[in-house]
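Here we start with a single chain on its own, the form predicted on its own, put down as structure tokens.
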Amino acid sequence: MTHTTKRIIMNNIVMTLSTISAVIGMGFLFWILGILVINGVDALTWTIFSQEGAPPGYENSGLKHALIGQLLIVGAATVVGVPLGILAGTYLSEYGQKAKLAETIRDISDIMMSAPSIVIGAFVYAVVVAPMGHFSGWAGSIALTIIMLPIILRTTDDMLNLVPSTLREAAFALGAPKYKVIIQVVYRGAKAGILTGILLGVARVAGETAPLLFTSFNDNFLNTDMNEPMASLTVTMYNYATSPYEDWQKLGWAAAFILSMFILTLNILGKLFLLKKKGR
């Protein structure tokens, strides 16, 4: 058997094993999504969106309190985390570049992206919740902001670095100041990638449960005061899904379906923006 024949056989073996592994992985994925869709759609009713939580056995029980709480907590984290992440990424790409401080920030950001979310929740509990003496929606937003920030920071840094330096040089040659070059040239060239990073960051924090258990805790009733414990869809889903009551379990399936579809939509939008950018 020649060396070329051996390589062809080995290549076919590896390709076959890789294909089988991919099919098995996709099979598990569609199995999970199938069960989620079947149980989630079956549990969906209008009362889920119009009614608050109720004790087990009550017909008019819904997830209105959790949906509004989730929007408030994630929305506050997005309002704070997105500008901070974009500005920090801009500093790394346009000002810090290869400086020691910039490299240190990049390293810390990479570490933060791999840090378990429950650790961040415990940290925010120690520095925010414990001194305040009570859980709050603001504490939950702070935890989610810390999780979101390094994702947007690194994405912005990478996307800005992909913008050709010749565009910057051409703008400088026309007499444009640095801030105008960044806003009108660099940001425009990287807007699809930056938006993708924002969507992925929001999708990441929207599905977090552990940090909210330590910070915003939960509330079975509608509350819009961010200074008080606040319901979230993820924690409510966890509580309902693990309860012994069948009606609460159905609400847990509905919450899981709504949350999964929201995160899936954000991820698909992020991929579409990236494909659109590559298509150009």
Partner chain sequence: MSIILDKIFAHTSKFIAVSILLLVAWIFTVLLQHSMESITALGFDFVTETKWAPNLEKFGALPAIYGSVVSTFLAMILAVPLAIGVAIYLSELAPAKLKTPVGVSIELLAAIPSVVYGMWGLFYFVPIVRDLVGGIGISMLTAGIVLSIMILPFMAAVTRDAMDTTPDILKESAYALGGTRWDVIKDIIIPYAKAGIIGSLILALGRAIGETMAVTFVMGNVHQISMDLTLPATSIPVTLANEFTEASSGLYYSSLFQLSLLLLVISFTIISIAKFYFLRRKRVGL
The other form holds:
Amino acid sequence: MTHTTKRIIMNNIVMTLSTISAVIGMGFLFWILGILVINGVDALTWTIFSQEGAPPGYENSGLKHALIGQLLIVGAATVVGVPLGILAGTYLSEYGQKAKLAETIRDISDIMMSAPSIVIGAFVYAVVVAPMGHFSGWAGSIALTIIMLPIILRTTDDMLNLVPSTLREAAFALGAPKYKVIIQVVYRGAKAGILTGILLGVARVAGETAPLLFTSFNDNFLNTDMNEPMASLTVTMYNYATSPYEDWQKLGWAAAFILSMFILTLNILGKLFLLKKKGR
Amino acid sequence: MATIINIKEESVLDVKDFQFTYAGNDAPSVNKTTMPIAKNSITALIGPSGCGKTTLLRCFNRMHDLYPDNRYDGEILFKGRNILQAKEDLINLRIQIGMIFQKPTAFPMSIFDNIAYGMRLQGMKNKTELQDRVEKALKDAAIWKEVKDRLKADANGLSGGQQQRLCIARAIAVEPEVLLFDEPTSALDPISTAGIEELVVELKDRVSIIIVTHNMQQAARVSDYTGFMYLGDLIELGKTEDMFVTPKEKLTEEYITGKFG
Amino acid sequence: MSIILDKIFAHTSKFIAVSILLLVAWIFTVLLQHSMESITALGFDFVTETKWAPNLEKFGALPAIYGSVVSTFLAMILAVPLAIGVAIYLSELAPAKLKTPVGVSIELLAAIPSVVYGMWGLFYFVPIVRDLVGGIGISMLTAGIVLSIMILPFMAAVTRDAMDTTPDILKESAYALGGTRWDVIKDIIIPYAKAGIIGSLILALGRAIGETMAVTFVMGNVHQISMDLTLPATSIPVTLANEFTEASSGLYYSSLFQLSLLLLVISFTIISIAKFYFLRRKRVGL
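Could the form predicted together with the partner chain be shown next, to go alongside the form predicted on its own?
Now the full complex is given, and it begins with the chain already shown.
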């Protein structure tokens, strides 16, 4: 057998193994997606949106409390986190640039993006929940804001960086002050990118469970007072899925389906925005 | 119809009614072309950007097969067989027809390993034989003196011109019969360019060479035959000295006198 | 007027950016403060003691540390070869028609919340483990496998991105010398993208070790150290998720903070190694 024949055989072996691993990997992942859709669609009814939680065994139980709680907690985190993140990202790209301080902030943010989120929950418990004496929707929002900040900051930084410097220089040459150049020229040029960053940031925190376990905690009934413990889809999923009651488990799957579809939609939208920008 | 002169040498490659179409395109990028490539000579392919010269060059070693759904029609004959057939052994073909790219492509390994790479692929394990062949290839590529003391060093530490010579050495180390040069000096400074041109001319005793260049002076300096391509068509193939003085086709004349391009 | 607004804008944005650093410092400080009681009371025994019994005021973190290490190790053993296989497939092998759809699905699967992976593990994978290897199915082994499936998409996507940085012309040069796909992968792509690939794998490791929800469902939160992978176990995040809201006594509460601090330091270290040693900064890897 010549050396080249050996190489070809080796090549075929490795390529087959690689294809098999791709099939195995995709198989597992589609399995998960499949059961998510089957169980989710099966459990999806109108009462899920119209009814609050109820003790196991009650017919009229839904996820209204968790959906509204989720909206409030993630919404508040977005309202606070997005402008802060964009401003901080603006500093990095437009003022700090390659300075040591800016580089340090970038490095720390990159690390924070992969840091364990449950630790953020512990931190917020110590500085918000413990002093207040009780869990609250606000505490959950604060935890999510902390997780969202570095994501928005780094995407904004990167996206502003893609705006050609000639564009800035042209605006400066017309005598515009820096903040106007940034707001009117740079932001406009990076609009699609910043929007993608926001969508991905929201998608990321919307799926967080661990940091909410001991901040917003849970509530089986509808509550819109963010000073009180509050239900979220993720914590509700966790509690219902680990309960021994079949109807609760079913609600858990419905929550998993709704949440996953929401997050996937945000991700797809984000990718489309970026594609559209590249196409131009 | 194109003007194609008869070549006096034996031909090493024969392009016959050849056509190439990229995946997803309806119109071919190289239109029905017939041309001989002279053995142990240098054939230059010139023409404005997008004329299909690089596309044609990459057909000779079936480089287009790396990307799916590209289509070859017609024949390219090499050693009496049509290399466009599906059963063609591409590994063997590429060992016999080597290629040098627009940019130097030093592999992420030492200088020695770069040169030895092609021979090792063919199963050569004998250390002394490898060393001899590496030394010979480096000498033939006129870079031995500069690198002989640092053969173990990373090839990416060399200058652009040195790296391109390294790539030529790597290609000739496997003793191919044909070498394809795809604008080999487009990323180099004038001095390195002159060196590479000199080297290309020296190599023609041992290999047949096809060189794609956007630089007409380069074609005039190094080649024996020149083919002028325009919009996917081969317009004229002639002896270089004749073509630059008395082109037969009007389009060729306009191109070499700088009326377009 | 313009000048004042200009200054306000510049200073506000700088203040917020710098606050990120202060926030991270604050997180470390708070976790350390709340750990002090446990650190002074237990000292180094905290990480060597094998007994965790809150009712007896015994707090040994070794079982949780052991569980974190073993489950993450298991996950890496299973996920790394699969992820590299998938990455090779996506970057070099997949037919053009499959490349984008498969690639995008992998990226989207990386976005699915880990709590969903946990639910899948509990309802669908635990019974399989129970039938195949016995026991109750809730075990270290199950946790390792579910964790590996959870990090697989992220790992495969970033490994593929690292491999894709290899310039086409470099690959073509190797093909032009008669190389096969595998030759090109092992001799050109892997050496060229080595740092990026290793960095990506370590980054995935950093995420896996801090992962809570995917494993909480299937690990059991049992503080024991056993060689038998089919027995329930716990890890640092699993302990935190299960016990944080129950902690009443000062020492219990404080020892959980010490666990958080320990987890944060471990992941910070791993992620920093990946980032500073292997990955030069590029666009954010979302």
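Numbering follows the first chain given and starts at 1. Keep in mind the model is a prediction, meaning the values are calculated, not measured. Rigid core: the largest C-alpha set superposing within 1.5 Å between the two forms.
- Annotation: Cα of Met261 displaced by less than 2 Å between the two forms, core superposition.
- Once both forms are fitted on their core, the CA shift for Pro56 between the two forms remains under 2 Å.
- Annotation: Cα of Ile38 displaced by less than 2 Å between the two forms, core superposition.
- Taking the core as the reference frame, the CA atom of Arg7 shifts 8.1 angstrom between the two forms.
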